[in-house]
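Just the one chain here, the form predicted on its own, laid out as structure tokens.
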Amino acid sequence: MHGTALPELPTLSPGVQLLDTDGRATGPLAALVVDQVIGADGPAVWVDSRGHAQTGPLLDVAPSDRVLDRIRVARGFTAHQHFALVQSLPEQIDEDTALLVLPAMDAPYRDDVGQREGERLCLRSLATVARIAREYDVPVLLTRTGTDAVADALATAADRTVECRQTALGPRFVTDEFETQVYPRGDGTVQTTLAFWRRVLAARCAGVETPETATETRPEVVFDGAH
């Protein structure tokens, strides 16, 4: 941001946000999730699809391995598994939840069911997610993989969109109120790479143990749900 010593990532406000990328969302998604978790006291609840919940990308940007202890992941491989996990979310979410994450939310609903059934299940899942966002005042972060009616439903349900575009200088985040600027490295060049965001996130949580001082074994993300 202009005039600030410490760059920022876009703030995820209560409500449904769609992260719109021009490639696989794993890295930008990890940066936004970690930033949200370190700025809150509660956990992130993550309903995974298409293998986005990977320890590696999260550790690449996390200022402390302990951040991953507060990310709770369940995987849904089929439309009905994913749907069942989403319907169980009201039992997993409360006022302390920092973030609800559903990457590639449209993907399960077009693989092993017919188009009409997939759209029906996806719309019901979206209704559940939107209700959770309203009732618990919690930020929800979605991504999509397609360009069909199922994917369009995610964009329609979102209260706002966070765009992430890859540039020669790294990922660039843009919302209606925010735009990632480029930052000097001191050698005449600039960067906004995810390695850079790791240093930004470390500086944003001064009270959290950093990788340079951490001595514990790196944990895995906490997994449960349908495998």
Contents of the next structure:
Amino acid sequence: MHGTALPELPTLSPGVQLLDTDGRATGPLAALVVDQVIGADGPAVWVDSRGHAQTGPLLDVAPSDRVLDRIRVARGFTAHQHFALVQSLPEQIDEDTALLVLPAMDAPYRDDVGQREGERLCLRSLATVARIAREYDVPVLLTRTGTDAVADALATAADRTVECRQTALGPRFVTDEFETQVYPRGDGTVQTTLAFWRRVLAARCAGVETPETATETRPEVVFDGAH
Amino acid sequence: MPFTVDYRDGDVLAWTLTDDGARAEVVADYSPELFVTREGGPVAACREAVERLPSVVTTSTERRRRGWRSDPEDVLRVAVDDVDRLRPVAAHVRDRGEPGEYRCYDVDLTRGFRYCLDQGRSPEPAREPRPLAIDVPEPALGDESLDSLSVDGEDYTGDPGDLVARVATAIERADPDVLVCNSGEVVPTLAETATETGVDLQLGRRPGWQRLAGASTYESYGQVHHSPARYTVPGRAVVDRSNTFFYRQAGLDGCLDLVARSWKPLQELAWASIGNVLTAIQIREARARGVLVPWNSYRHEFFKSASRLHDADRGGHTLSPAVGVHEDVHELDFGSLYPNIICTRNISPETVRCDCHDRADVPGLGYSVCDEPGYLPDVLGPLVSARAEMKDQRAAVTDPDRRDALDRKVEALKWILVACFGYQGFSNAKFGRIECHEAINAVAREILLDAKETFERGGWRVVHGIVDSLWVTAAPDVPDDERRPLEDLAAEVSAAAEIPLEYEATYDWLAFVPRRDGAGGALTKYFGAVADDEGYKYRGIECRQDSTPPFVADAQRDLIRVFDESHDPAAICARLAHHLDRLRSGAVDPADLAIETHTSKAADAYDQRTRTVAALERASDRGLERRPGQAVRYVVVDDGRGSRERVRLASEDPGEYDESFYADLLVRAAESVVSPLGWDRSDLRDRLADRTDAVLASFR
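What does the same protein look like in the form predicted in complex with its partner chain, given that the last one was the form predicted on its own?
Below is the entire complex, every chain and molecule, led by the chain shown above.
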């Protein structure tokens, strides 16, 4: 990494945080989850909605396929299934859990049921998630897809927001304490693409485990002299 | 045997077919029921409050199971005075307590089906029902007045009063049991016309008609569908031909077979989807096992590692087709692969990933499958064997009517069996479970790969394989005397898979079409000549697609005949030129150029001015409103224009067409035919251009 200090993804602290992205959250979500898992002892627990649990994006950034063994997924295809999955979380979570992820948590409660019932179920799910974050001291990461009352409830329940903005340089993460810097590649170009994150994560996990294969990935975007 | 069931003024009229018509039994004391369970406490806690609800007749505590995996528990039975009050009462109960605390069951069963289940009476008619066809032209179902119709296949024109009188007479004479209409709207249109003209018309066996459900639009798997309004008349079943899958696919015989298996009365069966009928068959099994039908399914998938998700998510297995033309190809199919996997591997929502076993029963996924017999094999087993028996019977029967009837019954069952797999992965399925879907897929994949290996070891080349079908041809590098007979290998594969691998067809030649982007073969696009037969088989290519105009489809089939004779792309191209000449000379009947598309949204919701938008606007101008999900048929008359002048509706009898637009469609269809021979569109264009030059040259 050109001898410079290793760039970092924002550290997810215990409590509920909302990942706010411009487009579909799949890529940034994968980078954050993989980063959290390789630095922790326990697994990430993923309650999925609307097909965000794609193994492709995870493998794109994972330094080793074995990381996938440490992400436990169950998909809630309807509001009621999602609700029941959240209620079953205490059986899945303990103090070692690295992270709890709930992508598009608002979507099933908006699309599958009447408004009143959707809001009731969603608020109850949020309360359960917040209680888990508190009791087990575990970081929780939510994303949302809408802008209505259900989506607002997610923002209200969150202790803080992690912003991820698509820039010409790739995705940039911003929190109150953290901002992705622009990283010089040493040859006059900079980039923060997901392929770049893959290399960052590979380097970061070197102390944790040895990657199976040192795959050479090309950056998705390279900007000459962009800074 | 209540053939059809009417709910009127709080009573149920259960109609039984008799030798001389039908008899109504008035059931005054029938109270539809729903059931309630509670999380984290006794359900009886809400009993007093529920009993005080205005529509509730009685409540009691019963022992039932809330799911296939569950033991019996105390549940609250709630009897209601009116079938239409079930949902409001259920919603009220659900909103009590914490979200998810009270859960309701047996809420959303269709009304006739519910009655039959509750009374334990099959809706299979005691005699063959008599159908009467009534078709009203579309404009009259919209704004225009009735000026023609057809009854029992006879066309009539005249003033509205006379036409309605024709219908009244036909109904009186025939005393039909089933009204088969081109649209549900025939019922209100005729009834209203009768009132306006003062003609006495009774469509049912008693006066009156009811609208059961309004029209609606819904989305499923990214596709928009339209569900037309449903109507019913007393004592007769109404079948809306525009809103029936099974009547269209399997006729009255096929429908009646499913009525007997699902206990959905004919009218409800006709409008039901495949999944809906499969669910009904499962609900009967659920009732027999004391299992309630959840209103909202809270049953979720179990947690698994992302790596297992990766393995499970791969879908049905397909080998890559060997693009090009192959001689002497044999097709072999696994009979009812998915239902047979379910039955032989005991795959069922309550057996996959059971609590009691920790074994890797499912290849590649490591899921356990319980030894206790699952309910799904119990449901599907009889359907698989019934279908096999009917196929055997059909082979032995000589009477053509009887053969046709058996064909339709076999066809009806086929669809149920085809759907049983996809249903398991359908998120809103009452009894589906995604892990079953994954397990079935994983087994199917292993079976296909094992079969491929067996054939290759036996001296055959597998040129293609899709889920349950294999296409094989003699491997060129293996001497004939070292090749094992196909029958022996099929028997070996069948025994290993515990599922029969059946001979389907032999082709003199079979052509696999490459993908247009050049990246290998299109998975399901092929055509070929069936051996010892005049016929051809077409899959996935233009002539099989509903949207292809008849002229283009016919021309493509003609090109395939030339392919058969010559295997020569130049000869096919010459024939294409002939069809292009006809098209350009204006000799093609515009009716043969109609394109049918299913709209996905309303005309004003489209961003671009597509042909479909132009057609929708023309339809709207004529009061023929098309809802998303409905079909519209049009002829392209001037593709260069952006306005509604670009097309004409097929019903407008257009007298002209856009030659170059259709020439392009034709060339595309021809490309599919020549591409297995190594030609692409530019080769066709070059050859056609040479020919045009040659024609021009001959005039010099």
